[in-house]
Every structure is written in structure tokens, then in C-alpha cells.
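First, one chain by itself: the form predicted in complex with the partner chain, in C-alpha cells.
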Amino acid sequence: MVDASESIVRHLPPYARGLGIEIERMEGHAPVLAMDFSERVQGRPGYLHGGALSGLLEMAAIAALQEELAQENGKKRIKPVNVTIEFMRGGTVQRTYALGRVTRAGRRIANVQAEAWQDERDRPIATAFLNIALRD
């Protein structure tokens, strides 16, 4: 459970700080997260690890939802139910960005997507779809 008032934008959790995730900028209410390439996020030599990329995507999705809920009342707690990640391209040795988008936030469930890219924004390297439970 995450209290939506404890926003990732204001306070990155230890795991995100460890990966080197930073807030690049805000786009509307959602933050663009950025993660530099380092040995900590490397999978096979010269490529980003799918799990590290998934961690970045999930963080972007949760941050986007927290910011959207904060616009409403900010009192809901959130709990991811599941995540599906599709990998389109191998992430290479460079900075990676991710942005989440709330497709729908209902009373009990939010459907959130996130997309990750590197040097070309219109060539995503991976996308994530999350179902997130909401609790008052």
C-alpha cells in the first residue's frame, strides 16, 4: 500500500534512488522519470536489464497515478495488482526516460500505462500496463 499523499515526485523510495532514477521534468501532472545507464541496470553486456527497465516503468506509472489522485482528493492508498510489460527494443548504453498515463481512475481500480524511450521519443523501447487497486 502506498499513501497517495507520499508522492514519488516529492520523495523517491530507496529502490528508485538506488537505480539512479530522477525526476526529469513534469508533463502536465505526470513526471517524466529518467535513469542513466550504469552497471546497476545492465543485463546482458551493453544492454539495459529488462527488470530494471520494468522498475522504471512501474515507478512512472505509480507517480502518474499519485499525481492524478492528488489533483482530486489525495487520500487514497494504492496497491498494484498486476503489471504486464512488453519489450519492443533492447535498451542500450544511454539515458532512459519513462512517463506514465492514467487511462482510467475509478473508485476501486485504476488502469495505468507507462512508456519508456531513449534518444527517440517516438520509438518506445518498452511499455507497461498496470491494474492498481485504490483504497480510501
Partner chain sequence: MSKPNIQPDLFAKAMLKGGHGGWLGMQYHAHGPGWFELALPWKEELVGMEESGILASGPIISLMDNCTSLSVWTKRDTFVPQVTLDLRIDYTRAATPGSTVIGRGECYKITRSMSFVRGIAYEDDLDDPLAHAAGVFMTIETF
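Return one more block: the form predicted on its own, after the form predicted in complex with the partner chain shown previously.
Nothing else is written out below except the one chain.
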């Protein structure tokens, strides 16, 4: 039997594995993703690269949406239409977490928010808003 986190990881794009993203834990039906700091995600010395942080946020949103659709028994193909990232502070040399939250999943479009944090969850380092196309 495959547990939920194995199933989620299997359905994430290869880009997620390239960044070293893994499932930290589940919060309800939404997975909390984690990414360790390493050379492959480093931007300027001592800080997380904005592209890697954006990738973590996008993967958190996709994972949350896939779990939401799985709960509804809805097998759909998903494609991000637009992504807006708000960088609030620099990510430093430590593990970064991200959680997505589906705010609305219609028949054709889903709206998903995601936030990333390091030390304190109530002090996010970045947030994302995604509109994702849903196809049968």
C-alpha cells in the first residue's frame, strides 16, 4: 500500500526532485513541503535563490491542488496559468517549508495560495497566488 506522501511525491514534476523537495508532513489533506538549503538552491552567498523559492511555492500549490482533487475523485490534468510571487524577506541557510491552500476549485480553473517560511511560520518569507487550469 502506498501512503499519501509517497503518492504526492510521485505526482510532482521532476523539477521538485531536482530542487530536493520532500514531504515534511500532512496538515489535514494538504502536504507541507520542505527543501533543504544547498548549493543547487543558493542565490547570492548565504541566501536562497528566488527561483528555487518560487519553485517550492509552485510545488506546494500543485501538491495541495492534487490532494484536493484526489479527495473529490477528480482526475484532471493541471496547468498553471499565472503565478504571482511576493518575496517578503531573504531565505537564509536553513530548511524552508511551504504549504498550499486551495481557495477555490471550479470545473475549469482553480485558485491556490501558498506560503513559505523558515524559523517562524507566522513570518513567511514569500507567498504565491496561482491560477491553475483544470482539464479532463
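Rigid core (definition): largest C-alpha set, two forms, superposition within 1.5 Å. Numbering follows the first chain given and starts at 1. Only a predicted model underlies this, so the values are computations on that prediction, with no experimental measurement involved.
The rigid-core alignment places the CA of residue 125 less than 2 Å apart between the two forms.
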